[in-house]
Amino acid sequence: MNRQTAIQKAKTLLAQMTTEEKVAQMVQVPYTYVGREEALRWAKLGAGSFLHVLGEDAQEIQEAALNTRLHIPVIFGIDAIHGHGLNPHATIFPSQLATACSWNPETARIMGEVTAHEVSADGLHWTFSPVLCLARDPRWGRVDETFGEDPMLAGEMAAAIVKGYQGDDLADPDHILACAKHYLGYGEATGARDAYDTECTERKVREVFLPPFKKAVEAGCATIMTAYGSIDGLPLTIHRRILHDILRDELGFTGFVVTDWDNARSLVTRQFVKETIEDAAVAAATAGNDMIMTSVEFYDAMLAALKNGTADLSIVDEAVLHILTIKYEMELFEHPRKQATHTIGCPEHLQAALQAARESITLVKNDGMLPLSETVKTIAVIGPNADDIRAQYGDWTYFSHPMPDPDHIPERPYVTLKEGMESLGAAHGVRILYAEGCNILGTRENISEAVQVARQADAILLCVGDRIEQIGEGKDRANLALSGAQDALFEALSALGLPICTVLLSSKPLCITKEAASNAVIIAFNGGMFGGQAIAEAVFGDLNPSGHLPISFPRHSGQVPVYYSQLPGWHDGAYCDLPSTPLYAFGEGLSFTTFAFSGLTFDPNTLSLTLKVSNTGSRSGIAVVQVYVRDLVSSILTPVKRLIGFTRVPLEVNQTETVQLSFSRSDFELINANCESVLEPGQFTIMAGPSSKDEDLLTCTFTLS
């Protein structure tokens, strides 16, 4: 249904609603917390949405809602973060962080579309994804949910996945509503403390954290979720300038805004900025929250506030109009029961997850060990994450969050690294041995057994990392070193003198400074169902890695932040006891072939860049061209480099391609001291190459007037 028609229908319905029916539309009920009987009561009251309710339970709730006076259907929401992962039979993709290693928005779009198909097949309408927070401090527990540290890369991936979720028409039964979150600056909280205060100015918000949301809004994202935390002491839940003035008046957002989990009540119980739930309800609605997640006390509190005159009905009317308009655009009134045509976990979807896993594999070191030589006849697969599907999936699946079931028997199909190596080893005539060596949490170890197993091999594949007990909300880490005896395991294996490839299978960058001495290093993050297969394909050379890091790796926990877009001015530019550079830099990624970049030119009149990329190696591969800019003299501090463009270039052996990229003047603008986006005339340096490292970049200086 077109938007104008939807608005008119929503206004007509709104005029027929009682105050109680209006306020009920603003409530989102957590089914798993309130239980079936209470959920049915809320459905009969006219609650606008329910979350975490599946299958026949959802249909029962919908029937109850449709039997109310005005027959207003319910929107069902679910945390489908990297696939419909709360359904144990669904296709589970790599995490957002792993997907961002592809530097391929089309991969994100496909991930969104497949997820939409499977959520739809479960009769649901809405996912609380994508996460557009930036992971500039890897100590934060939710790094895995992000597209990394950079606003531009996150924005491009965001726009693509939103289109994947929503398709071309919100009424399409095979697509669902997207929800860009957490608005705004949530990942930048002081000390990487989840839901804590972000000590940040509005200028910095506009420069760094707003751009991905702007991209999502431009892509038509139907809903936005507010963040738990605060900016300079003002909770985002009641930050009207952020939620209304910037989001709606400036960005032009026309959908509806939902709070995060229990945000309204938290104003009273956690943040202590409101004395009563009634005060909190009025403040949250007035600031621009249209739907209140899980704080069901909002209903009685808002009705009381309307009755005693501390709230104006126009605030409720505006919120409900936003919600009803989306429901009409979805044609939910005509089709309240999802009639999706796709099948959960079908072969087509599984293939998409495998391809996403392949594109996420990122090789950051290789002295020639990979792909494995034909002389390698026996490989020792060692390490705590080599055969742990829970670690490979990461957060937001049926094992973990938000309805944890860690003892659930894993549902096939999936392939751990051990299984992938065994399968491909058989095809290549290579024997695979295995030992855990130690576990992630340090409660058991058998390093001597691992050493004995490794002595029988020609090469070692060591898989280290973290697991779900160290990931997610409330799981911020002060220490980014490998936990337990993982470093000791590496040292014992290194003493054997055998070639070692270390695989980091984790939710975030960890300080693998010791393991960086390995002959080869693969960053896999959480690769989803087929992460183990994709890694094994790279080890044997069946896959040529094309991933590049969307996030920088610190050498030590005390080195953070190490994101690439640093500001100038730091005396000496490094801690006195560490190098100035990260362990691995943003944008870094190797291939089994080599690429040469040459002939960079930039035309300041047309704002167009040209350069040549050649495959100078012995096999086909994909080069990732990254373009950065620096404003040489500006009225405020500007980053030493800032990503403004990228593209993937497939190349056969000896092939050369001329790459042309066009930019707009906004790509060279800054946010000035008055929070205005302006292009200040002067000299700029444009940089292009395969990573953000200075030594990898060609440069060209020009003047804009």
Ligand code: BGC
Given for the second form:
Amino acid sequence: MNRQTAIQKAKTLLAQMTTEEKVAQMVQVPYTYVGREEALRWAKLGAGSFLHVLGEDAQEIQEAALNTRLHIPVIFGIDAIHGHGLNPHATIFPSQLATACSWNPETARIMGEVTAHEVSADGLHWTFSPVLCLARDPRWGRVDETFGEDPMLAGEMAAAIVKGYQGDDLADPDHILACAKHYLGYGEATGARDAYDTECTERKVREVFLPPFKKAVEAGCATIMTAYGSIDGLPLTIHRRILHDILRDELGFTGFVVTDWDNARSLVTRQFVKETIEDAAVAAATAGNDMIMTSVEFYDAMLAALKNGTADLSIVDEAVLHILTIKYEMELFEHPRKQATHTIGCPEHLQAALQAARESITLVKNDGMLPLSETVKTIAVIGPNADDIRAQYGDWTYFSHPMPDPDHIPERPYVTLKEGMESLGAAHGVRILYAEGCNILGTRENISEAVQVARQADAILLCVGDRIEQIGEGKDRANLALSGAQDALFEALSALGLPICTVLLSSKPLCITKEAASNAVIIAFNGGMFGGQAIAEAVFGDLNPSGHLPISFPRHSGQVPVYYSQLPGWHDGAYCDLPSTPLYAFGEGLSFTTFAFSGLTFDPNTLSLTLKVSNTGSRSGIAVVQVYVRDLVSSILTPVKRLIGFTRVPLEVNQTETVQLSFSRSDFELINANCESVLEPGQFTIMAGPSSKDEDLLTCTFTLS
Ligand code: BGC
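Starting from the form predicted alone, produce the coordinates for the form predicted together with this ligand.
Entire complex below, previous chain first.
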């Protein structure tokens, strides 16, 4: 339904609602938390939304809601974060971080679309995704949920996944609402302590954290989730400037805002800025939260405040209008249950997950060991994450929160690395041996057995990483070194003198500083159902890796932050006991072929860039061209380089392509000390190449007036 009609209908309905019915629309009830009986009671009261209900349970709630006086349907939200993973039969994609390694927005769009098809096949309407926080401090527990450290890359992936979730029309029965979260600055909490304060100015908020949300809003994202934390001491939950003035007046957002889990009550119980739930309810609604997740006390508190005059009904009216308008735009009244035609876990969806996993494989070192040569007849697959599907999935599936079912037998199909190596090994005539070596959490270790197994092989594939006990909310890490005996395992294996390839299967960058001495290093992150297969394909050379890192890797926990877009300063940013460079840089990623970049030109009149990329190696591959800018002299410090464009270029052997990219003046703007977006005339350097490393980049300097 078009927006204008939806607004009209919402206004008409609002005029018929009692105050109680209005306030109930603002309540989002946590199904698993309150239980079925209580959930049904809320449905009869007219609660606007429920979260974490699947399948038939959701339909029971919906029927209760439709039996109320005004028959207003409920909207069901779910955390379908990398696939509809809380449903054990669903297709599980790589994590957002792994997907970002593809530098391919189309992959994010497809992941969103397949997820939408599966969520709607479950009768649900809305996913709390994507996460648009930036992961600039890898100690944070939720790095896996992000598209990495860069605002531009995250913004492009965000716009694409939002389109994938929502399709072209909110009323499409096969698509669902997206929710850009967590607004704002949440990934930058001080010390990477989840949900704590972000020590940050509005200028920096605008320069770094706002851009991906702007892209999501431009892509039509229907909902936004408020962050847990605070910025410079003011909780986002009551930050009207950010939730209302910037979001609605500046970015032009027209959907509805939902708080994060229990944000309203946390104003009293965790952040101590409100004395009573009544004060908290009024403040949260006044600041611009339309829907209140989980803090169901909001209902009584808001009604009391309206009665005693501490809140104005216009606040409630505005919020309910936002919610009802989206419900009408979705044609929820006509179709309270999604009527999707797609099947959860169908072959087409599984194929999309496999393709996404392939594109996520990022090769950061290779001395020629990979692809395995024909002389390798036996390979030892070693390591704690080589055969652990829970680790491969990472967070937000049926094994982890919020509906943890850790004892659930993992549902097929999925392929661990060991299994992928076994099936491809059979096809290539290579024998696969296996030993765990040690576990991740340091409670089990059998290095000598692993060494015995490896001795019988011609090469070693070592798979290290983390697991779900070390990932997610409240699981920030002070120490980014590999846990348990993983480093010792590597040292014992490398002492054998055999070729060794290390695979990092983890939620985020870990300090694999020792393992970097391996002959080859693959960063796989959480590859979803077919992560193991994709890695095995790369090892055997059936897949030519094309992933590039969306995040920088520190050498040591004490080196963070190491994101590439640092501000300039003294001493090269180095500690006296470490090189100034990261272990692996943003944008890095190798191929089994080689690419040459040449002939960079930039026309300051048309703001267009040209360069040539050639495949100079011996097999076809995909180059990722990255374009960075540096403002040479500016009124305020600007980053030493900042990504402003990228494109993937598939190239056959000996093929050369001319790449042309166009920019707009806004790509060269900075946020000045007055928080204004301005282009300051002067010289700029454009850099283009296959990574953010200086030595990989062609440069060209020009003047903008
Ligand atoms: C998380 C959100 C999530 C919500 C609902 C919160 O704890 O921060 O990202 O969508 O729970 O599960």
